[in-house]
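Take a look at this single chain, the form predicted alone, given in structure tokens.
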Amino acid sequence: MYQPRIGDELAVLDTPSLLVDLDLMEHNIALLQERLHRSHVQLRPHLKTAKCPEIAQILLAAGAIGGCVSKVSEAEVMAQAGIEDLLITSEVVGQPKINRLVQLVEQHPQIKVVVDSLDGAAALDQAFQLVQKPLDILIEIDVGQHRCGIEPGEVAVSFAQQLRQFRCLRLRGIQGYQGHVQLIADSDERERMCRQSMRALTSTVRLLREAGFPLEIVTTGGTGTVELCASYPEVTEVQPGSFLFIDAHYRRVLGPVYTPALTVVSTILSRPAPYRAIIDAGLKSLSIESGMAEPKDRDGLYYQPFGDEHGLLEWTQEVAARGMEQVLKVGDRLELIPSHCDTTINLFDTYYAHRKGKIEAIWSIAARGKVQ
């Protein structure tokens, strides 16, 4: 089997394959940095989106201070590749994970974790006492998502005070992520909900600092709220991830702020009926929990999965009258913009990064499947 090489045309790729348009990705990175330049806030991108050390290094070269990851296993991949300043944004609970965390932090002491319970904090402290090493922690605050986190305000202050009993835990800051807000379609409602979350977060920051906790790190924000979050003086960093690629769902919500840079290229396998075509990208190539993928630059063409390995394209008679029939022949290719980049990326092993149709880099999605 032919192995694609740098310099090849995209036409050599088998399908489905995952493509990154480097011009567009670099544009998105530069745009976000420009938006943050007006603030004091730094970028700590969430690497659970890209899952790729090479992309993490591109982000660091563009000015990011480090990265976020969701799981210890993701942190292992990134740290091994030289990305040292990492925040694990999900609580690390359970002895197998804690044991792996201890080994990781012994080699990479800049790694930080979030906590939201005394039981969780005690287990971490006990493990790090055994190796006589400190662990940097952030308190996670529930700012409205109601997933994890301590209640804001005085409850958080009381929790921080109780953390002082643990010898190996160093409180560095707080995290308050408003995941429930990121994809609200109405921009006014998204802003209203984000400000409500930010009031809870920033008031807690002030209370904690008044109580003697300096809080070097206040981390928040995602792709849908990053600029608004960065306008608050208490915030020190933001952690968007999807801005890199912008999937179809985010594009519907945010409009043309960023440009979709990630696509899945697919081949037409069959034309079984008028106004229908079957492609080789189904549920195993395009995730659908955020809606359907969208054919790129094909207005009036609609996709839905038609099984694990197949996808259905449909269009109307009016669209057909514009010549769609002639450009959708068996063997033709088209690109689809995923509805959710994070989970679609997790279905592939490799990115083919291209510029103007030529492969410029081939990257392993090394943190794919790292859910522990």
Ligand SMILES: Cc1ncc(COP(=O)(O)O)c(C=O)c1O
The other form holds:
Amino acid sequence: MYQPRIGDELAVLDTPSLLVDLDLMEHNIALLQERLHRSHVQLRPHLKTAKCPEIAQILLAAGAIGGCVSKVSEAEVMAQAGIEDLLITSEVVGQPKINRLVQLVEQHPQIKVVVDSLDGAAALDQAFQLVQKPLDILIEIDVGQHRCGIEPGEVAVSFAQQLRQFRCLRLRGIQGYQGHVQLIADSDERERMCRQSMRALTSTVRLLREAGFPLEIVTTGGTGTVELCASYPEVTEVQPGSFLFIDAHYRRVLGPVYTPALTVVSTILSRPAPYRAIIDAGLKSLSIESGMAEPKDRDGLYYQPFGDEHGLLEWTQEVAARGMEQVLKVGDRLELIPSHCDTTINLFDTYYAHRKGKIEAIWSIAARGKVQ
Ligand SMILES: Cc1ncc(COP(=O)(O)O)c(C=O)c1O
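Now show me the form predicted together with the ligand; what you just gave was the form predicted alone.
Zooming out: every chain and molecule, the one shown earlier first.
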């Protein structure tokens, strides 16, 4: 089998393959930095989106202070690649995972985790006492998403006070992520909801500081809220992930702020009927929990998966009249913008990063499938 090489044209790639347009990804990074430029906050991008140490290094080179990951197994991949300042943004619970964390933190002491229960904190403390090592922790509070996190306000203060009993746990900060707000399509409503979540976060930060907890890290924000979050003086870091690639769902919500930089290139396998084509990208190549992928630069063409391995493209008679019928021949290729980048990336082994159609880098998606 031919192994694609740097300098090859995209046409050498087998399909479906995952492509990154480097000009567009760099544009998105620069845009976010420009938007954060006037604020005091630092960028700790969420690496669960890209799952790739090389991309993490690009973000660090662009000024990120470190990264977030969701899982211990993702942290292992990033730490092994030399990314030391990591925050694990999901609670680490269960002895197998805690054992893994202990091993990892012994090698990489800058790794931090969130906690939201005394039981969870006690288990972590017990494990770190055995090796006599400290663990940096952040309290996660629920700012309205109702996923994990303890109640903001006095409950959080009382929780922080109780954490003092744990000898190995060092309270470094607080996380309040408003995941329920990111993709609200109405921008006024998104702002209103974000401000509500930020009131919960910032008032808790003030209470905790008054109670004697310095909280050097206050982290929040995703791609849909990052700028507003960064405008609050209490916030020290933001943790967006999707800004890098911008999927079709985010593009629908945010409009043309960032530009989609990630696509799946696919081949037309069959033209069974007028106004229909079958491509080689189905459920195993494009996730659909955030809606359908969108054919890139092909107005009037609609995609839906047709089982695991196939996808259906349809178009209307009017579009056909514009010449689409002739364009979409068996063997032709087209690119699709995933509706949700995180879950689509997790389906692939490799990124083919290109500039104007010429492959510039080939990166392993090393944290792909790392869900533990
Ligand atoms: C805790 C946490 N922080 C940050 C993010 C990044 O959000 P986005 O990809 O919308 O920028 C996520 C995404 O789910 C998350 O769960």
